Structure formats: structure tokens, C-alpha cells
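Just the one chain here, the form predicted alone, laid out as C-alpha cells.
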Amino acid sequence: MQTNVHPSIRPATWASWLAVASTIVIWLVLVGPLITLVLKVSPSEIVTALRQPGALSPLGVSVGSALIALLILVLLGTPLAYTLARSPRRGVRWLEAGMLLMLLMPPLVIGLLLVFMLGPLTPLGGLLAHVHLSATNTFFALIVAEVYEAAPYYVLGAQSTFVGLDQGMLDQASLLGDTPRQRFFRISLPLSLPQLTSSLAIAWARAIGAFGAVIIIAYHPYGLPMQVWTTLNEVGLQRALPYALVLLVVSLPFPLLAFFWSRRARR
């Protein structure tokens, strides 16, 4: 039996299949390193690596420092992002440009410049010494490096979220007598929470995986990225892979959960 098919359907179908195939190929290429890592490392290798004396110490260092870095970002980065998004002052654009520059700077360069800004022989380094802190090869230095690498991702993401708030709703709250502080905590923050969590999750991944600035100012104590690096140099690529997989297992669930929550909240 002969079917009647409109001539325009065939090219469109081929175009659709080509688009689907291209999408799958590009997706496989982009996530190829992750798939390779999962296929390359056996569970026994992970167990063997993590049973080595002191093997879990980098995990504790990375999780602890990243959590503190995230707390700092929430307390200091959220007001900054809100100011960047809502302030009409022209000078605020210079602050925004500064955050963009920090986002674009290579982390290795950030680490080098932090040495000249917070090193023990600098004025700020001297002030830190008065409170028994040092921004060189300490847990505090690791937190500093992670904050600098992760802050632009959180601040600019949170700024974008605050820009998208319903101005009419905020104006109505003002007419009802809410102060700016009340508007922030009663309207802006609750409405922005899913997207803020997404930005924070990205910052978490950047903080716990920070390496460029860390290798300059916080070589010790070892976090997971430094453990991967030193294991790679000392005993080879295959022995470093379990630590790389552990780093991904720790860093990725939060961003993935935040992503799905944010998508669900937008529906």
C-alpha cells in the first residue's frame, strides 16, 4: 500500500536525525573524560588507594576547607551580589568589572599575586601574623585560595539571579512599608533561593577542585587536588586515578542536586 507523504517531511526528518546525532556525538565528546575515568578505575583500586596510611586526610582537608570557603562566600558574596544587581549607582559597574576580571584571570596567576598581597613580608601578611594566621602553606591559605577561585562564580551567578527578580513585587513591598532589609529577607532571598543554591553548588565544585592558586600558596596541607598531583608525579597516572574519582564523587553530587532543584523550581 502506498502512503502519501508530503515532500517537505523527508528533508525535515533527515535534519532532525542529523541534529540528534550531532548532539549525542558532542555530548559524548564533552563528557568523554568522565566516562573514561569511570571505566578506567576499578573498585578494588579505589579501596586499595584509600587504605593507604593517611589517604583519607586530603579528603577531610578538602571538604573542611571548601565548606568554610562556601560559608565565607554566602556571608560576604551574597550582599555584594545583591548590590551589584540592585544598586543604580554608576560606580557599581566598576565593582562588577572587577568580579569579571577575577573570573577571567588564570588561577595560577591569582596564586602568584596572592603571594605578593598576603605573603609574610607584605603589610597584609604582617597583619595576619598578629592574629597568628599565615597565607602560605597553611589550612588558612588553602581557604583563601579556594575563596578566590570560587567567589566570581557565586557572586556573578547570584547577581544574575537578583537581576531577574520581579521589580513590581519589590515596589509593592516598599509601598506597604517594608525596609530594604525586610524586602531582601522576605522577598528577594526566598524567591532567589533555588538559583542561589545552584550558584553556590558551582562555587563548591570550584572550591573543592581548586588547584592553580592552591599549588602556589597552599602546597601543604594536601587537599584532594594536590593529592592527585603529587601521586601522579611520584607513582604514576594509574595510582592517581582513584583520588581523582574520589574528588569527583565528593564535588559533583551537590551541583547536580542543585541543578535539578533549580529546574523544578522554575516550572
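Please read these numbers as outputs of a predicted model, since none were measured by experiment. Residue numbers count along the first chain shown, from 1. Between two forms, the rigid core is defined as the largest C-alpha subset superposing within 1.5 Å. Compared with the form predicted together with the partner chain:
- Core-superposed comparison between these two forms: the CA of residue 249 stays below a 2 Å shift.
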Contents of the next structure:
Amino acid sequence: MQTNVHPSIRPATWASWLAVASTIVIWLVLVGPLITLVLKVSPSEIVTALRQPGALSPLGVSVGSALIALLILVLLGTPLAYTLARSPRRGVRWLEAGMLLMLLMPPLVIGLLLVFMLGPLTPLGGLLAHVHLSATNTFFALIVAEVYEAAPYYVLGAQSTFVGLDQGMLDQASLLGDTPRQRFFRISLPLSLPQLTSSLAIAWARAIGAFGAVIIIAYHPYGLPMQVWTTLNEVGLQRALPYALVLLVVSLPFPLLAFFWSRRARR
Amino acid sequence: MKGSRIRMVVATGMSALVLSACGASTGASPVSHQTANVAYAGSLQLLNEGTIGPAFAKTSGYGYLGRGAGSFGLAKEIVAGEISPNVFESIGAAPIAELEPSKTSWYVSFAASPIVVAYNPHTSYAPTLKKISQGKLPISRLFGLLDAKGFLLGRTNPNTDPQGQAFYEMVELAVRRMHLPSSLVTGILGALDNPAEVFSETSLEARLEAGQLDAASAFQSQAIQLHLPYIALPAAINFGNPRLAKDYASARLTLTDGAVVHGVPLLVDATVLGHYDARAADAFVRYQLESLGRRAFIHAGYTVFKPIFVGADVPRSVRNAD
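Form predicted together with the partner chain structure, per the form predicted alone context:
Shown next: the complete complex, the earlier chain at its head.
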């Protein structure tokens, strides 16, 4: 960019240096805990932690429950997000407000409210019992907690993706005789897939790291975050941190892949 | 000039890195006036945050900063340097023992927090539980009821929580003292960390209040503060009498990691840690030993007794509290 300002003042340079500096600072601040974690935990400590009897089961519990939670989100959250994005009806704004409220709710509060809603002695809890499910200290309860913690992130992300679709292209498809359903599967979904995957990656991170609602309704079975918490309380930080690193290693590949794929698809 | 700018950016970045990598201390630092930075057992939360903390700050002029969590967890965090309070209050002295000798060499016991069985007044078992609490039915009936199929009992994890340990040991003692069938112990409690009845400390009383449990382990103080009806237990099994320490010790429990723990009276124990803001820290402990603090403890459902000092180098200002 050309400027007529005297070269010794160079405001653009100052501004860009400031931008670089603040970027570095905020990045370091945000990533600092991660650097600390990697510096504090040696590979041998991870091996020791994972060799404890039963230490691998939280890993399986976390991955299994988070995958099922994601499946539920894709099947139920995608249609909801599409409706939120594309339906002109007024009532839909209420649905959107509901999602936003859930996003604002601290996970711990969600957990407490789930106790009131799904506990064994509530009507819904009774219905669950009929199909031999319980939302108290079970694998099912863990999935429920994870869905609650992750859903707003996926639905709102997917919604904004659908909002950004090229309206002209959709109109053309209608003119050519496509039904709404055909439009969704032929145009909306394929075009949105990279961004949807990004939203799903965020939801995955939220689900596998879910703790606030989990500690209330699913103290058992231990997933990785609960394992970190109880190990911290039983034997201390040094033995708890390796699990945090395992959590990171397990949950990271999917978001990274999604990130790179959506970057490539956008080019 | 350009070089100095680069150096500045690098320096800012490096200092941020160093700060974050060191895990900058979160404890309050003594700037203008001293603060009692108190880490305490989660069960003291209502009392400390609602009554004692504000009253102490008002009458003493020192600042007050509190945080509540499981006693053992807090002790672990203090040892690891994650938090640096200058007062530590736990239920039972075992968590304090983990801080000796590097952080402290003494503690004072001044109140007891007996174990009770709190119950929800609206579930189908409530009428019977109420009769037991009023003495119209013998206390031994309680243990039969806890063992009943379909009875929803909640307790905390003995591996991480002193209350969880005491409740487990209480059932063991009760069965022995009342000559009940010994199968009741496993019938009522199951495995140490029984998934059907072990909940986080955070959610246990909430579940009871929500009517999702018939009964739950609780400290008497919690039951009183939360207005939950409860069944008081005889002193011989409630871990609330410091003079029965020997009897309580006959109950034993093997934790998941193989460690064996013995029953101890559930006393509120306090100590001062570290060297910063020591005057505020001493004053906070002293406040609890004196009349205003004692009254607050009694009001909150604790039993208080003449302070018992254990260990060496008790600060004179604390020892001389009346």
C-alpha cells in the first residue's frame, strides 16, 4: 500500500508490528497451558499412568461415548441446523433462542438440571427405565451429558454454514424442478460438508472433554476427564497430568484433519 | 530502531511464555493489606463464604479469600504448588499430614462434624425414616432399610473424600456395635467405589434435594444448613466425638490403591501455611476459636469443643485465643 506520509513515521509499519506482537502474545497466553503440560509430563510418566490396572478403560469410554454423541448430533442436529438457517417461519427464531440459551448455560448447571429432568424418580426417568436405560452413573448418562455440552457448538456452527449457501444456486435448482429434499442432498449438503466437518470437530472436542455436566450425572463410568479429576484427588497432580496429555493426543487428530480439509476445500 | 522493536516483541512474547510455562501463581500477593487466603473442605463452603469469611473481614480489617473443594484434593494441589493458600482447613487431620513437615508443623481441632443419614422427605421410605429419626423405631431399622432392594442410597467416593471414608466405616461400626448380620456391610455399600451409589461431592446433596435419592450420607452441618431432614447416629458410630478416637480407629478400610485407612473423628482442623500474610492467616484461625467464630459453627450444626492443639510451633497469637 502506498502512503504519502513521511517515511520516518510509517504508521502502517507500526500497526502491523503491533498486530504481530499482540498475535504472538495472545497465542502464547492461550497455548501456554499446553506448553506447560508437554514440558511437565515425560513419556515415561504417560507409560506408567497407562500401565496402572484399568487405566485404559477411560480412554475407551471417552472415545466410544464421544463417537456416539457425534453420531446423534449429526443425525438430529443437522436437520435442526438446516431448519434454523433456511426456514422463514417466525417460530423457528424461538428454536434458535433456545439453542443460544443452552450455549450460555454453564455445563455444571446443565448437569444439575438433568438430574431434575432425567433422575430415576422423574416421569422421563421412569420412561427410560421402561427401556432399561438410566441417566444416572451409566454409559448412557455420559453420552447424554456429552450431547448436551457439544450440541450448541455443532448446531450453531452448522446453521451459519447453511446460512452462507449461495441462494442463487438453490433458486436455480428449484426452477429445474428439484424438491426441497433433493436440493438439500444434491446441493446444500455437499457444498457445506467441509464447514460442517469443522463444526463437528469442535463438537468432538467439547464432547470428549465434557466435564461439568458429566461430574453431576455420570461420575461413573470414568471417561478421561473424570479420570484426570479422580486421579488428582487420589494421588495428586503428577499422576493426573499424563491422562490430560492422553486426552489431548486422542482428541486432536480429528479436529486437525477437519481443519486442513476445510482449508483445502475453501481454496 | 528496527532491531529494538524486534527485541521488544520477542521480549514480550518470551515473558508471556515464561509466565505461562511457570504456571504463574494464582495466590493473592500481599500488596497493600493482608489477606487470609483460605482453602477449606467443601463441606465448610456455606459457613465460610456465607458467615465466617465476611464477618472476619469486617471485624478484623484483613481481607478474606476462600475456596472450597475436597480436603485431599486441596492438599494434593498445595503440595504440587498449584495453589498457595495461607490457611488450610480440612475435615480430619489426614490431609494436613500430607503437608507436613514442609508446609506446616501443627494444627488445631476445634469443632466436630458428625456423620448423619440425610433423607428426602417425599419419597416412599420417608415416613419410616422419619420415625427412626424421632426415635419411634430403633436405629437398627435404618440399616435394614438401607439394604432394601430398590432403596436409593448415595454416598461419596472413599478414595477421594473423608466423608466417603467415614460413611463406609460408620456402616462397618454400626453392624458390629448393634450385632447386625455382617452381610449388611456389603449389602448396603457394595464395592468401595460402587457405581450405583457413589456420586461426586458436588452432586450428592443436589440429587437428594431433587428427590432422586431416598437417603444420602451427609455431615450433620450440611443437613442443617440445607434444611434436609436427617437421622442422627449414636456417638459410638458417628465419628463426631474426639474422645472416642480409639473406638473409631477400630474401623478400617482398604482403598483402591491398596492403602489402609482407619476411622478418625471428623474434626474441623485448621492450620496456617507458608510465610506470606501470616498475621491475617493467624487472625483467621484465631477468629474461629473465639466466641464469634464458635457461635457461627454451633449455629451451622457443628459441635464445638475446647481447642486441641497438635504439633509444634503453634503461633502464639493462635494458642492464646480464648
